[in-house]
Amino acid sequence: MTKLGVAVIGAGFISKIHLEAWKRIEEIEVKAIVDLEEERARNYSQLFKIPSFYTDYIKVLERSDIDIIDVCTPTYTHAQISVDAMSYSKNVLLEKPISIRLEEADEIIKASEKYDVKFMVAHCLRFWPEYKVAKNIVERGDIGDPRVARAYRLSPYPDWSWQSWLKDFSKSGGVFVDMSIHDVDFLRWTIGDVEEVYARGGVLKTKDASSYDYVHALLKFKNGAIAYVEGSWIQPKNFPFTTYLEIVGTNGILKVDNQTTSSVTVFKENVAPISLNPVGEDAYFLEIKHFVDSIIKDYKPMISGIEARKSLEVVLAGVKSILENKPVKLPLTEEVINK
């Protein structure tokens, strides 16, 4: 069997994680790495034994032996690179979020349909073992109908971002768009569509930033459920990356906590708590393997552009709510972050 050729665009934090996963997949061969800074591209080429490196991504799009483009670049570059790649008939795996503007998300979706390529946005929580178990518990009805949820994601400021792009509101949208979208996407996938968002937050600590470093939001779902989602980049530098998920149903509660040995715990009336510690593959490997299989076996990848756009719309509604100091109903009728 001829292996699929892969090129990774971006030689930064997330691409390193992706490359470690790509190297474990037998059906592919990573043939090129691209970065605007030649030294970064060269270093990754040597580190991961990738035959070619470039500073111009068009060079890899022109290669007939490249079948998959993995876009691991800053969010504000996603639309241009993805649409260009699709115009060369390349299958595209795109790091989340799909974009920071709905118009650009629509452009990507239309291009994937026009050029008939496989396209997936890498919302990794859908492949995370603990979260998959939580999703299954809800789907089976073990805790009844979900009515209330809490999710938070807390970390020190991500100083690793290239040229500090995460600090620029027009490029990243801030913590709720860049990081809390993980939790928003999972809650949408598990509980249902969101109809209203009411958020508070701002630049609370990072004085040289325009993008929000702290946000908390209340989500109202179409089925009547409500959720509290918190995203923070204001923790001290020695604070461990911390995530928490809690879903309260009509017959019980589940919680997922990355700071305890038991990753998933279920509480029900008159039953001893059930503690689960799912053992499974790395989520990044699972999402990338799923995308490769979608090409080989010709099925639709799990996270479509439309799904990713819906999650983007919710987090943008959170930003809009802060800007306007009021609840925001979906769907949005205008862009929240302008160029």
Given for the second form:
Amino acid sequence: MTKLGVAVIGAGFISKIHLEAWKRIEEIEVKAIVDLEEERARNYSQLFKIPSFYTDYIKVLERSDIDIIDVCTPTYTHAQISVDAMSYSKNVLLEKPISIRLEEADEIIKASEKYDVKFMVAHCLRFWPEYKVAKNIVERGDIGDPRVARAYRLSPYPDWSWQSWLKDFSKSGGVFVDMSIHDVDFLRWTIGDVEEVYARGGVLKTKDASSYDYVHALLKFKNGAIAYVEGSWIQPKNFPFTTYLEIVGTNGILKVDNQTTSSVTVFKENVAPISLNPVGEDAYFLEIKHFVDSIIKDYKPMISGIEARKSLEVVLAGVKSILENKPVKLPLTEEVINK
Amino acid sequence: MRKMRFGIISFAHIHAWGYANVLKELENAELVAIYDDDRQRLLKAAERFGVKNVYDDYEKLLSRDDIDAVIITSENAKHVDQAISAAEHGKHMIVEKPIAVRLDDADKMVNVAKKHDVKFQTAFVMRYHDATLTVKKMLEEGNIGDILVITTTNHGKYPDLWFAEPELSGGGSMIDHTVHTADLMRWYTKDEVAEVYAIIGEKIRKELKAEDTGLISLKFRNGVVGSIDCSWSRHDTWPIWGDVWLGIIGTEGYIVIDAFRPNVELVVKGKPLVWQYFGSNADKNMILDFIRVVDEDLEPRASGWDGRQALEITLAAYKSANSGMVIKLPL
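Since the one above is the form predicted alone, can you give the form predicted in complex with the partner chain too?
The complete assembly is shown below, putting the previous chain first.
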């Protein structure tokens, strides 16, 4: 069988992680890497032994031996690149968030239907070991009906974003849109649709940022459950990336904290401890494999554009709530982050 | 050494039993008399703590000249009359949290204590826990710079008894569990809350008459952001009663307090895992400090006013949850 051809667009933080997973998938071959900066594209092509590199992604779309485009670019470029790729009949795996604008999310969804391609948004938490177990526990009914949840992720300010696009409100939307969307998507997937959002936060510490570096939100779900979601990019440097999930139901409690459930911890002189939880088939591998299989076996990938748009809508409601200092009901009727 | 002579007004609140234990243990305190409006409970406490002077009328207990101070641990709604009477009889007092269920009641209590020049301490035991006290010192020293955010939880099991009978308790988990960390936030920021937003969800235990979940977002006048999870979201087989957890983000660091985390894990065959606590004895610290405050004529670390301010935050949270609006303080 001929292997499916993959091109990765964007040679940054997440594409490196994706490439490590792509390389372990037998049914595909990564044939091209694209980045606006030639040096970055060349660097990754050498690092991951990718035969060709480009600075113009259209050149890749024109290649008939490329079947899958993995869009790993900054959020504000997602819509254009995805829609272009789909118009060349490429299957698209798109990094989260789908966009920072609902209108653009709709354009992407429409294009995926019009050109009849496989499309998935990479909400990796749905493939993450402890979150999969948590989802199963809830599905099995072990904790009864979910009533109150608590989810947070805390980290120092991410310093890896290209031209610091994460710091730009109009490009990333800030910590809640970019990072808390993981927890929001997971909670929506596990508990159900969100009805109303109240959020508080702002640019509390990062002097040169226009996008929020701290947000917490109170969510009301349609089924009467409530949740606390917190995202922080203002932890001290060396602070270990920390994630926490707790769901309490009518019949039980589930709780998991990545700081107390690591299978490997490394301590070195003068460096903060590093905790790892290696599992053979990690979340990124499973996520990408799932998408590849959706093409080979022709099924609908699990995280549709519509699903991703719903999660986007919740985090945007959070941003709107901060801007207006009042609770925001869903659905949203207008754009929150303007161009 | 002169012993401070105490009376306990009601054993309705579970904390009363812990305070009585401390009084029995301390060398400079004596439990002289107890009152309860529940005859069985009164006799049970009298026997447990070896108290001879038992009353079913608290006025009679308060009329005794040989009592210096009382601990009021009745149902929340009953505090106000008992506290006013205690102050009028010149007794210093520790009042269980929340100090009242209405703000005007709390004001009356604060005023009457002032008028009769008695010490009025709120039983905010968390200000007397060695973990929170250590962090207070660190914050004062600027250990993590300026405070930006304080995220808190005070989870618990459902305490049963009258705690979800609104006419006695004033509400459910929100009135029971908001005040502790609200008070710690006020203590740490040295500031007052400017606005509150809160939500209450469908009940975990559908048979309860009051809420057992609640989430609160708040902001202090100086801009510090805070949150409280006040849910009774621990089922009965959870290894410990609950938690008091704070994550404090500063401009130069981050401090986590998990005050009841020091535990030995214990499993007895055929029973669920239990966490056996070995941390700070906040009850004891609180009562010792109260005795010192009375003896040396000082202001309590957690005063009646502090109790009133924390109650106001709680009532604002209810108002927000009921109206769906952001509530500005003061009410």
